[in-house]
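Presented as structure tokens, the chain that follows is alone, the form predicted on its own.
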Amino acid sequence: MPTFNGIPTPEDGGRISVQNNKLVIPDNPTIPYIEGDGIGRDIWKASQRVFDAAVEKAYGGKRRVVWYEVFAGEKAFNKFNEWLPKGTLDAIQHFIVAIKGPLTTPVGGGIRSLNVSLRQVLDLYACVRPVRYFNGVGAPVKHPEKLDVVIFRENTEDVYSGIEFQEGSDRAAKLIEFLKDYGYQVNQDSGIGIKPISITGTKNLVRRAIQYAVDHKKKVVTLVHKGNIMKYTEGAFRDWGYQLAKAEFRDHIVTEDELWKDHNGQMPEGKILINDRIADAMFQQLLLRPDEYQVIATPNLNGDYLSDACAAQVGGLGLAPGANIGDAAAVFEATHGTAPKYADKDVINPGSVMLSGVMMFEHMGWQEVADMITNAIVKTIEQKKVTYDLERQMEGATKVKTSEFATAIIENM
């Protein structure tokens, strides 16, 4: 059996493989997990109990997940003096599917984001963030149920690519001087960042978004960008997105221009509308007309803002799952931070990890497990047995601990 980070993999676990671009899942897949920092310890324990119970109930013991811990963040640093050991990356590449809790990233100096590093090293180019409303949860808008979107956020480029030069450094000074030759006057006391957006990254992301719409019978895919200002990066994202849609999905799609030019605004039966919106206008649209949008494809920074803003509309990040998906691997993750002041207190909502697990099981084709977890979470929230973050937004709710929330979900399967 292979060994990663000096730890043998479980002998009773099988390995997920890929044949003809499709996952082949054994009945006992080994799935690496990263517990996460801070509250990660509490929410992972609760989530793992729910995952195991759902698999057992769905398949009567004929299938099970064999969990294999790998390390990143503070736990990795304490064990191996590395924030993101190579063995962890190798294990994820070997087993193809993994899941993780939140990881520490300091603001300002220090280590770079471990989440960003994972995405870039493993080329997990699509960050997929479904956002929906769970009945009964308090929300700051009148009709949170109208928002039901899946955001495809490009995951490896844009300002997250790590090309930055510190103010006062030789590199910053040289770049400022270089830009003068092209007529750009930049203050000498500036830090400098570079924003790459490529044809490859854009088309990989948009292809996956449109394919999702085809597979799930969605009617609208919206390209969100700031192309009116950044014409050769975000404007190009828009243009390349339309090119991809027409070249690879011609039989499935109609663009917004074509809708009015060729169809008098009447949507052809069975087609997917491809449209685009300026990023700042899209924030307003998602507040005022959220039911007009279903699948969103956008560059990295826009997607970061939009996905958190959408989650706030339906009650917060506690119920916001996420996935990082590439052609060779997928890592499913909680979308919130580590909240160290709440660590080991058994109070935090584990919903983000649990719903990320739902996405993982759907990715694996274990839909019965995904449905069982989702339905049980819905029922538990309707019974108003919730953790403190939801309890304070709901009238007549009963506040339960992280572990008690998991127990209630299992009982409702």
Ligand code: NAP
Given for the second form:
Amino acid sequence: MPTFNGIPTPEDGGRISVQNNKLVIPDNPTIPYIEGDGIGRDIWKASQRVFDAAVEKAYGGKRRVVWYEVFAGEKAFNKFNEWLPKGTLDAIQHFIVAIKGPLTTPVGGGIRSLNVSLRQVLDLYACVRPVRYFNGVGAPVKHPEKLDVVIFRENTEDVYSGIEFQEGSDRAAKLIEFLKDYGYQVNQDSGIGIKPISITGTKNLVRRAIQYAVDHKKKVVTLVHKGNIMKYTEGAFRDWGYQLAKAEFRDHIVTEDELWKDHNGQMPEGKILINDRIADAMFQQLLLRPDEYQVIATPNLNGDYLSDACAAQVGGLGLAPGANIGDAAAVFEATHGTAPKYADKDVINPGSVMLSGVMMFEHMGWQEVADMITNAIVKTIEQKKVTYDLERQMEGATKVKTSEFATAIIENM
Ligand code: NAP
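Switch over from the form predicted on its own to the form predicted in complex with the named molecule, please.
Then the entire complex follows, led off by the chain already shown.
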């Protein structure tokens, strides 16, 4: 059995593998997990109980997950004096599918966000964030149920590439000088960041978004960009997105141009519409016409903003799951952070990690488990047994602890 971070992997676990581009899942897969910092400790405990109960109920002991803890964040730092040990990355690469809680971003020079490092080192190029409404949850809009989108956010490029030069540094000064030679005036007292967007990164992401639409019979994929201002990055993202759609999904798609030019505005039966929207307009669109959008593909920063805004629109971050997916591995994680003020208090909403688990089980093809968890969460919220964040927005709700919420979900399976 291989060993990572000096800790042997469980002997009773099998290894997920890839054959012909498809995952092959044993009945007893070893799945590495990172508990996470802050509220990660509360929500992981509650979520793991729910996952195990759902697998047991769905398969009556024929299948089970063998959990294997790997370390990142504060727990890793305390144990190994490293924020993101290589053994953790190796374990995720080895076992292909992993799940994690939120991680503190260490404050101080030279240490990058652990989440960003994890995504870049493992080339988890697509951040997938489904946003839907759960009946009964208080929301700030009149019709939260009209929003049901899956956001595909590019996960490795854009201003997240980490190429930044501090104001006053030699490098910033050199760049400013260099730009002057090309006729660009940049204030001497500027910090500078670089925004790379590549054909490869864009096409990998848009391919996944359209494939998702094909697999799930969605009707529209929207490329969201700020190409009117950033022509060679965001504008290119839009152009490469359309190119890929036409080159690789010709039989499945119609672009918005073609819809009017060739089809008189009438969508042909069974086709997926590929359109694009400018990012600022998209924030309005999602508030005013949410039901016109289903799958969104967008560069990194737009995707970050949009997914939090969408989560708020349906009632908050407590129920916002996510996945980071690449060709070689996938890591499932909640959208929110470590909310340190609630850590170890057993109060926080674990729904986001539970729903990230739902995405993980769907990714593995264990659909029965995914459905069982989703249905039990829906039922528990309808019974108005909810954590503080939902209780404060719901009339007549009973406030339960994190652990009690998990128990209620298990009882509702
Ligand atoms: P945060 O941890 O997401 O918390 C902000 C607020 O969101 C909380 O105070 C709470 O609002 C609400 N919230 C978050 N999770 C919730 C949950 N499970 N249930 C209910 N409400 C929830 O954001 P932050 O305070 O800006 O960041 C704290 C740390 O997390 C930072 O170190 C940051 O870098 C890190 N972070 C990590 C990740 C990640 O690991 N993927 C993502 C984002 C941030 P109320 O107080 O109003 O209830």
